[in-house]
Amino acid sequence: MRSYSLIAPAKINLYLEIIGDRPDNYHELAMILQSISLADQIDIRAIRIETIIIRCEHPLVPPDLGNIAYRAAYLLSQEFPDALARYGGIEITIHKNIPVAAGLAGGSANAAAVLVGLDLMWELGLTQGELQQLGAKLGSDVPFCVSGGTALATGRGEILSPLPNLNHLYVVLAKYKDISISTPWAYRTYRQKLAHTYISDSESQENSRQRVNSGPMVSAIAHRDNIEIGKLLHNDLEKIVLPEYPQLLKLREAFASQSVLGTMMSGSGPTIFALTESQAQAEEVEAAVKGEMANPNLEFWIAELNSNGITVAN
């Protein structure tokens, strides 16, 4: 087939703990990642000339190496030059639904979709594990975005252990249009202010990873204890981001005042989400918080937790 359309779901963090520093200057993390139904569509089409073209109507999505989806295509063209010569170049059209720079892994999901789509179009026959290994060269969230679902992520986020799927839960997501947060800034600032809390030796870091693996949140997910999952939402980066952005703290407090399972910032922000047990409840929470905040720069989405990674559109 000479073209594919792929669905690239966003992700949220249900848990994010910063354990310490790594030799590669990244952070050692323990996270629980979750796919949601809010998704971009990525169209990939073969073209005659051996080049990569990115098209997207969103003004903040670059059409070059500044776009991780472009880098995904370039990576495969370098890894498999014979496939590029045989099948020709590619045109990638990104239809954005996931907000940009929102802590929802939209760019990483796009990159994962390009890897999956080119694997199909170029008939490379790569396994999911091989696609994830390639994705890890692009960014820490890309391997998860390939497979999706619910997973414990350790290392810098690229080492994945699947967890039982969480279906039939919903999130209300809210993001200010005029607030974007740099992930490198968030982690760098965390290091500057809280490095004294880091676990430094590898044995203690491994013990911390195992503690999360056998800890209360994983147990709550295994037992599908929605109330406990909501209570155990945790994100270390809130310690840095929320004091710097009081609007986000106020938004989080507005969600917390509603009848929700729990509320938290996703990733490095600025998206704040609330977890609910039904779509109807999510709609009520959205209406209440929208009315309370009354800010034209505040956008809302409702999504369902799902078990999908990258899928081919029907």
Contents of the next structure:
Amino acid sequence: MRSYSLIAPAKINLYLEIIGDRPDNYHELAMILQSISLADQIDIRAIRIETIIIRCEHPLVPPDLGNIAYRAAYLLSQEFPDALARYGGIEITIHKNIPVAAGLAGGSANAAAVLVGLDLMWELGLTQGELQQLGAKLGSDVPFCVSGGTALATGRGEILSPLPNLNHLYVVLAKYKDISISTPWAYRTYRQKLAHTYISDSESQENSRQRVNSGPMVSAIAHRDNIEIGKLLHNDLEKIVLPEYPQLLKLREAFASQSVLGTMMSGSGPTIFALTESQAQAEEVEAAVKGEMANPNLEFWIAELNSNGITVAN
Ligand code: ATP
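Go ahead and give the structure of the form predicted together with ligand ATP, now that the form predicted alone is out.
Then the entire complex follows, led off by the chain already shown.
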């Protein structure tokens, strides 16, 4: 086929622990990542001229090399120059539903969709593992976005171990339109303020990873213990972001006062989410928090937790 439509789900973090520093200047992390039904649609199409074109109507999404979806297509064109010559250039149309710079890995999901889509369109026959290895060159969340579901992510976030899926739960997400947070800023500030807590030797780092791997959150997920999952939500970056943005703390408190399993900031924020056991409950929570906050700049979404990575829509 000369065109594909792909569904690229957002992710939330159920757990994010910063273990320490790495020689490559990234952070050593232990995270539990979860894909959700809020998703972008990415259309890719072969075009005659050997170039990469990005189309997206969202004002914050760059149309050029600044776009991680562009970089995904460029990477594959460099790795497989024969395919580019044989199939021509690529037009990528991004239909944005995932809020931008929101801690939901929207850009990473778009890049993962381009890798999966081009693999199909160019008949490369790459395995999921090979696509994830390529994805890791583009960004730490890209490998997870390829496979999705529920997973423990260590290293920079690119080393994945699948966990049992949680697709019986729902999430209400809320984000202020006028707040965007840069992920590099959040990690840089964390380092400035909390580097003294870092574990640096490799044996202790491995112990920390094992502690998460055999710890209470992974056990709660394995037992589908919704109450425990809600209680054990954890995100170290909240220590940096919430004091800086009191509105987010207030929003989190508004969710916490409702009948939810738990509430937390996703990734580096500013999206705050709350887990619920049903869609009806999610709708009630959304209505209550919307009423309480009464702020036209606050946007809400309801999504299911799902086990989907990138899927083909056509
Ligand atoms: P993460 O959770 O992986 O840190 P995020 O959800 O916080 O990411 P993104 O929505 O991926 O953030 O956007 C981060 C930045 O990347 C934005 O400033 C945006 O301009 C830029 N960007 C580049 N490509 C894209 C894309 N395809 N979609 C969204 N943003 C993109």
